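Just one chain is shown here, as structure tokens, and it is the form predicted on its own.
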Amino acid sequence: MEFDAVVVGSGPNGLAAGIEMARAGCSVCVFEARDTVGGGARSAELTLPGFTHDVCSAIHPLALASPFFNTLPLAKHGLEWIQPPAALAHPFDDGTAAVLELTIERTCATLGPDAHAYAKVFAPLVRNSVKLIPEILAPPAHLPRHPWALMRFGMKAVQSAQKFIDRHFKASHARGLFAGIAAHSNMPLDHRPTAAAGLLLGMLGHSGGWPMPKGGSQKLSDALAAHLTSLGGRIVTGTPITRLGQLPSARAILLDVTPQQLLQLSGEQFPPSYRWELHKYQYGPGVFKMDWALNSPIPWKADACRRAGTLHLGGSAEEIAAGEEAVAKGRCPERPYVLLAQQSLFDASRAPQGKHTAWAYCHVPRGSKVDMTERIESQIERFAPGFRDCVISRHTMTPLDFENYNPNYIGGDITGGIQNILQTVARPSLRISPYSTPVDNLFICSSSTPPAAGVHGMCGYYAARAALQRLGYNRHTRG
């Protein structure tokens, strides 16, 4: 064999994959279809030159977390964290916000008459923070080393975030605010089990904050795959893999794709019943993304936003609740619900001096052809006006542009595939090992399996160990 373990995709799954299978001893070899490494988590000058955007992901609370990412060297590798000084904000037409501060008390200072019953739903998961996020970030069938705070926080999670947020908040701040975390999940607010979206990236605000990495996404990218090396890693990049036939000969391969790729690239090799499994594998809504060059900060009607590096946009959870409704019934929303970063304002590297950047993005029906870029822009100038007078150039991703740029984001869905409950369980198949596929040497690593999408590396990791476990490596970890 050339290689104990051959990687296709570089993205944080694959290279999580690549660095887990070295660790252990393994000769490695990642591939990946583009010039540079990265995948969701890439930065380019998409506008103007000196104005650094992030491609795909911008926010990372799940990297910062990621149980995997700390126990790697990364700062050593270049990786520096910027900690904005509230996590998120999320304005109102009235000229206020709602804030998702380090603090639960300096956030519910934000939420009026909801502040008791806001730290009274986030103040235990903080306190078992350490303990939940290993268990909330591990394959449904794991035995859970903390399974009393695991099972308290399932019983919340598993609701929709509609009836979440029903249940525990009355005015208009906190149940916003919940309603704009809760649709990270790419669903419709009345699913199940969107209330997890909420609780999780809320804690992480908390617990650990949203961050974003100095100089863009790409510096995430470059400290993974330089560990990787320094293990005795090989990358190889600019090389498609469309058939195995292409790989070289090794001991177990481990693909950052989805069901979809996966047949293409070994269908064959499947029996009929995991075939039709991943055939009926589901994708969610895709996205359309936009980045400006700016000459000057965004100028938001509320103060409290110019504090925070992630802003989300679209009012009222009512509000909110509809337009991702109208979503996942095959209809772009006249007001989307838009997600914001404005990392310059907190990494001057990102911009020339005096410039600015912001990185936005809204959800629309998967595949979509409709340009939104005037009803993106139509929201920010609903909490911010003058915005279009700060533009100096944009830049636009419709789905079909995201699936070109990374094929693993099927009709933009950036997620890996929905993620309801039956797809949390079986993702991408019910299998006690969701990495492993009927095939010995053959796994997958990507966010269509658990615990989902997110840079975190979590997908990447555990498919290693299932690889490991299978190859019989006992040999000590290194690095």
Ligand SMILES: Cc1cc2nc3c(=O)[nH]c(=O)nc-3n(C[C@H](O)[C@H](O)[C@H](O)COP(=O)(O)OP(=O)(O)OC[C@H]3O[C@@H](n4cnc5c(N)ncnc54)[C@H](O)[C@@H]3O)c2cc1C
Contents of the next structure:
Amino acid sequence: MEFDAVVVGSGPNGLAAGIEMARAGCSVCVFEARDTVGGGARSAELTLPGFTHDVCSAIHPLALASPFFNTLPLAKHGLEWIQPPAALAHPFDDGTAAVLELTIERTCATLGPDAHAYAKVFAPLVRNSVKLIPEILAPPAHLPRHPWALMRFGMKAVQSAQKFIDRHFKASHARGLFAGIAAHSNMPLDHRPTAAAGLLLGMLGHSGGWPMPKGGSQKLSDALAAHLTSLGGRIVTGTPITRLGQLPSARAILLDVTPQQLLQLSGEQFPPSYRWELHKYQYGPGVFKMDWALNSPIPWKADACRRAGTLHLGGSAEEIAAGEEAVAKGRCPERPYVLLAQQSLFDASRAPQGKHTAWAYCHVPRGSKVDMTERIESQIERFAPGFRDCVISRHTMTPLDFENYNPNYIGGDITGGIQNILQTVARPSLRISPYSTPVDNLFICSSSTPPAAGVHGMCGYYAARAALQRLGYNRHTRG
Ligand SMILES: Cc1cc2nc3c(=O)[nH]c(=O)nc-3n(C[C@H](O)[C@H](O)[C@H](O)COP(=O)(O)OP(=O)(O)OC[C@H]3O[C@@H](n4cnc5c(N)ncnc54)[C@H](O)[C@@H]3O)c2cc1C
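I've shown you the form predicted on its own. Could you give me the structure of the form predicted in complex with this ligand?
Now the complete complex, all chains and molecules, led by this one.
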């Protein structure tokens, strides 16, 4: 065999899988279709020279909390986290904002009559976060070390965000804040388990923050790639894999791809039942994304917005819910829920002196060709009048641009498949080890496996553990 392990795809999960195999002593080679590593964690000068934009992911509470990334010497390889003073601001039409601050107390100060209810929800989660994070970011079939903490979280998380909001919060600020966080799930808010995203990301906001890598998301990927190389791993870029026969011989092959590509690459080797499971795997809505080069910071009406790395623009919980429901029904909302990041306010390396960047996207139906530029910019203007006057240059990406950029984004779905209850448990299929396939040496390691979307590398880590077990390795031997 030429290698112990070959990995296809250098997204956060592909690199994590490669690192875990390499630190167990395996020889590893990673093949990446594009000319740079990183998958959904890359940066580029999308607008003008000197302006660094995050092409996909921008804000990294999951990477900071990742039990796997936390075992790696990424700082040694140049990764530096920047924590904005506040994780998130959610502005309203009256010029006020709900703010997800590092402390629960300061957050509560922005939530009026729901302050007590908010603290009652989040204080126990934050107290237990050290126990909870590794449990939540693990495959569903694992043996929990903290079953009670996990069960208490699970009972809340399994609800729809809508139900959760109605049960716990009565006023606009807490309702809007929770709805905006839960809408990261990219599903209608009356579907289960959308409360999970609200609870997990809210808890992470208080336990570690919502940071960004200094210099852009690419720095995280570069640090992972540098660590893999330091362990002896090889990375070959600019090489799309269209058939497994292209790969050198290996004892294990780990694919950082979604079920649709898994079928294309190796479907004929699978029994009909597994092929059927992969065929019926469901993808979610797409995204329309914009990046701007700006003359000045965004002129938010609410001062608190200037302290936050991330903004959720959509107003009330009801408005956000209506927008997400429209998307699920195949329509582009007139007033979309917009996720926005303003990295250059906290990281001067992102733009020339005195200039700024902004990053934003909204959900749209999968494969939508509708240009959302006007609607996204109108949502920003609504909370920051004069925004358009700050724009020097803009760059847009439709769902199909995303699929062309990275074949894992089927129709622009950035989550690797919808995260409903079925596809939380059976991701991508119902197997004891969802990372294994019916072909002995073939594994799937992308966000289409547990614990699903986000830059945390845990899918890759657990896929590598499954492969190592199959190859007869026990615990890792190198750091
Ligand atoms: C617009 C946008 C915003 C996002 N925002 C955030 C955020 O702020 N925070 C967050 O945590 N997450 C965010 N995400 C989600 C996050 O980027 C993904 O969940 C994560 O990157 C998934 O990692 P992965 O390794 O499974 O796959 P990917 O990152 O998609 O990587 C897959 C890699 O495999 C390569 N590849 C695929 N097929 C082949 C092939 N046949 N041959 C060779 N190479 C191949 C691709 O080129 C790609 O490099 C965002 C995503 C997008 C698109």
